[in-house]
Amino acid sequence: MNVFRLAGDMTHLLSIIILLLKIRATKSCTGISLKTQELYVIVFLTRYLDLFTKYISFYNTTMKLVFLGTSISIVWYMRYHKVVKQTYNKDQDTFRHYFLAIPCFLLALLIHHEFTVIEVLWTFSIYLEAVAILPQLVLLQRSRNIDNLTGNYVFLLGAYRALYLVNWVYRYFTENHLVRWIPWLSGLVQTTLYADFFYYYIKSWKNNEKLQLPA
């Protein structure tokens, strides 16, 4: 654990808290992609199978349970809450997310650290997380006008992955931590996908303007 890893975890947690507060306070999920949220549920379910086989620390176990529980809660709200589900932008959230899940799974079968069920599913979760934000970014681009809470959620989600990249680089130079190419390259791809959004988010913040993405 170091300051970059902790900052990444807290940024990730804050992004989810902001999203849940938006949904609960406004009774609306406008601008949020259900496809992305469903992909994150798959990511956490496949990544945290070691909850049943390995104990690392109280902090580690708690964070895993929090991410699992909150991601499932968000999907439940968007699918089944009688008020929230009516605000879902179904007509705009049309990205075919299984086009992301299937190739990621096939890639995990081919490129992995060890050919075991848990390791292949962990690798699949890493690949899938790298591209899970795509339906959300496409939805934001289509809707263009983005409310502050949604914009903050996506920004913090991207910042979490960028901080994890810094964490890995820091550990490599200070702890002789081995390079793990699968999470490193996947994290780099994921952060790159946010680059355009980061640019317009920071630009709107500096100019004190409402965040808008180009069509």
Given for the second form:
Amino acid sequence: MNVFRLAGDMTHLLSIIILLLKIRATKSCTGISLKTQELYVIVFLTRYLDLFTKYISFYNTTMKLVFLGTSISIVWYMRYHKVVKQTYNKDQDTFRHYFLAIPCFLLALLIHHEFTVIEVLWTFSIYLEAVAILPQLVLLQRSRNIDNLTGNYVFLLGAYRALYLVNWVYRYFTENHLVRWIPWLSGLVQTTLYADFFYYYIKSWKNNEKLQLPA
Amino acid sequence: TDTYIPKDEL
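The structure above corresponds to the form predicted on its own; please provide the structure of the form predicted together with the partner chain.
Below, the chain from earlier opens the complete complex, with every other chain and molecule after it.
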């Protein structure tokens, strides 16, 4: 474990906590894409299959359970909570997220480290996580005013993977140049997708104005 | 490839 990866995990955890707080405190999920949240549940389920078979550390197991639990409860709130589900922008959150999941799965069948169920599903989760934010970014462009909590949520979500990129550079130089192409390239794509959001988020923060994405 | 890559990340 290095400080970059710990910072990345904490940023990721903070983003999820901010989203849960927004939903629970305001009893609203306006501006949040259910499609992206469902993709994240799939990412965690397919990535943490070895949760009970491989023990790495108390931290690793705890965080996996927290990520699984929080992501599933967010989807539950948005789908089934009687008050929250009324606030879901159903008619704007129209991204066909299966068009994202299927190519990722096919790519995982083609390009992986070894051809086993666990490894192919893990690889699928890495590819899927890279594009899972797309429905959320599309929804942000459609929803005129983005509330601060939603903006902060997306910013922290993008920042966590950027910190992971730094962690991979650090591990490359400190762990006998071990190469991890699949997470590296996926992580690069994932972080790049946030580029224009980062630009407008930082601009709105600097000029102290409402965050607005161009349509 | 033979290099074992540890899956110790989240």
